[in-house]
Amino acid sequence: MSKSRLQPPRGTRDFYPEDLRRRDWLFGHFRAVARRFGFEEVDAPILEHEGLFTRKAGEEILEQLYRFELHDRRLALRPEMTPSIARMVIARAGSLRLPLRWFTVTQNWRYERMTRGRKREHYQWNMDIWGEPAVTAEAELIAAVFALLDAVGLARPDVRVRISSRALLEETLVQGTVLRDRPEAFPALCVAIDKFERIGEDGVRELLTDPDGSVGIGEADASFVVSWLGLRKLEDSAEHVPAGSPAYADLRRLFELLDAYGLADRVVFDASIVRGLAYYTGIVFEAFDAARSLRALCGGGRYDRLLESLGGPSIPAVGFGFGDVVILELLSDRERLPECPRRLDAVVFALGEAERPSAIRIATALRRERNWSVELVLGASRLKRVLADADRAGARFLYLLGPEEAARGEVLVRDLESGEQTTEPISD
């Protein structure tokens, strides 16, 4: 076999148990920190039917989906879950009790160019809220987020979350000039300055412009929509949208709310925050690292109309996905990744196979008694050799069994911490 085929594909990751045991502990609080907000855990199929996620045509996702057919079925590994979740929401509609708070934790696969901080395989954490059309709803998402940031150790300076509004931009672009004469391009607009970050200024401006492109607008008006991305206070975007903007109120109440959170010193405003899914309808966020050094942490925002394009009810919705990849880069650079060292509570020994019978014994009753983590010693092995695997392995006892001890009925117990040695009755 060759040397490439003894690696993972490109894009994709092995999880050896020390990478298992620190995931493990990221999805832990993952789960802690949706359950004291109140969500419950549900889950989906990693396969779908293709065409739950190729009805937003224009979104570089379509061109990202783990496709087939087989059995003239056409199927995709999902990209992302909230398409998934809407999927169930429909079908339960009529008797689900509203609003709902679910989140899921989930592996998910795009076939992307890979950058630090970006897989084509990855798992997120996505907390949803159904049926609240309020803003108070996106300020318990954001404040979720947080809290998670806390519970594994950044600091409050580390992450800050940039918020801005599609209705905003749509308010200001469609019912202002830009695109007034021509709605249907604004979704790929959003598309279009979504790769701000990544292809600065003048790519924006190019693709906006571009006269076989989907948006098509002319210079004055590619530098206006270039400029209004630059906006970074609230108050600026005011002269821009229609009198008695309610973008521009759900955003001034959502600042409201994130501060009763005490959280207004790590959020702010920024208008180059789009969301590249055109399912967003609303306030969208993303979660980045102080030093902008990683792509986002998490994003999300409002989709009201997503159940609508799916065929299902119209039930406002909001979520927020959020990766393992980057928030593991980010902890590493700050030297907060956790060890995550192997536990057992004992380690049973038979120092003959005269006495296994009797250590099997005991590693069952320990097992099934105290529900213990219990490591039996399998094969013939010296005693020097057996404390060096238990040290390592973090076990807390030694459980020793030779002919002296079988004869007397007892087993030698070594607390591996403090070094004490006792005897305990084997039929105890």
The other form holds:
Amino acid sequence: MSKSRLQPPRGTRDFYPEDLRRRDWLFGHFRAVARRFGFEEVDAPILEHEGLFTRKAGEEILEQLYRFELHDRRLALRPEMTPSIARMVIARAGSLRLPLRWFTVTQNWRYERMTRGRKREHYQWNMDIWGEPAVTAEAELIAAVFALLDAVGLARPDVRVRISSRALLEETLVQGTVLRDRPEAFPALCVAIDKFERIGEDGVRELLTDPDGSVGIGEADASFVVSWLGLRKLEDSAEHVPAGSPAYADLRRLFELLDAYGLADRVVFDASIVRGLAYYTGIVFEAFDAARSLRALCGGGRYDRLLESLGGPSIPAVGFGFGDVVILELLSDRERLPECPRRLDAVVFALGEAERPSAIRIATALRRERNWSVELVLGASRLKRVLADADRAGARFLYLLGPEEAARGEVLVRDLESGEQTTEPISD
Ligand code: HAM
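Having seen the form predicted on its own, I'd like the form predicted together with histidyl-adenosine monophosphate (HAM) now, please.
Zooming out: every chain and molecule, the one shown earlier first.
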């Protein structure tokens, strides 16, 4: 067997107990925050029909799909949760009480080029609201992102949420001259300009002006689009957007609502946020560490037409995905990663085989009645070794049963923190 067979595939992770404790700590916060906001958890298979993900806007996520054919079926590992949730909403659309608030904590697979914070599998916490067209939904979701950042111990200035609106750009381009004749090219245009940071201005211009590409606009129009990305004040967009723009009003309202949540100093307008997924239709946002040393911690936005594009009814939707990898990197950089020690209440040790039945009864009682986490020493061992192991495992108590204690109907209880020793009657 080649050595590589014994490694996890590149870009994927094993979780040893200490890793899993940390992951549980983070997921515990994901779940607690979502529940505090009144969301319910759902789940779906990690495997979906490939067709659920197929879209035509040139998104990177589709080139990164883990796909395969089995018994004439084309299947794929999900690269994100949103299409699966959309599928679940469609299946029960008639009976769901809207607005619907659902969250998920799931693993996603993308065959990425790996860099810091970018793996080939990652977990994502998603919160989505279905059936609410107003930006009150966006505000609630962004507030949940900050509730999580606070809960995991990041300082207030550590993270900013950058907000923009695809609808604002769409109104400007479609009602202006750039895409008046070809509004259907807008999602592909967004996917292209989302690559700005990776391929630079020239790369984006090339994509936008390629006559055989899916956008195909002229040089001057491409310059306008690129210059739009430099806007950092909502007011500066006003001279370009159509009069009475609903998207502009929505953005203003969102910033007002975020102020009411006490978040005004933590959010900024940033026109360079467009997102790389084709389905977004309105407000889009991403959270970044203040120094921008890492990729986005989370990203989301409004996607009011996804359900229809999958053949379902028209239900507006907005949500975000928050990855596990980047937040752990940031917490590590800020020395905010918690210890997450193992929790073990007691080790129960019978000195000899004659005492084993009593040791079993004691372990069973502690587990059942005190709900303790109890490790029963299974084989023959020496006390010194048991003590050292219990100490290493962070156990609080050692329950020791020797022939003398057993004869007296007692068990010796050693508090491993203080060293204090007491006895407890076995019958208790
Ligand atoms: P996304 O921006 O592709 O959005 O992913 C959301 C977050 O997941 C990213 O900000 C990042 O933290 C994390 N993430 C994504 N890919 C990787 C990777 N290869 N390695 C590590 N972390 C990664 C979505 O997936 C949308 N479905 C989110 C959404 C939900 N929009 C509406 N509802």
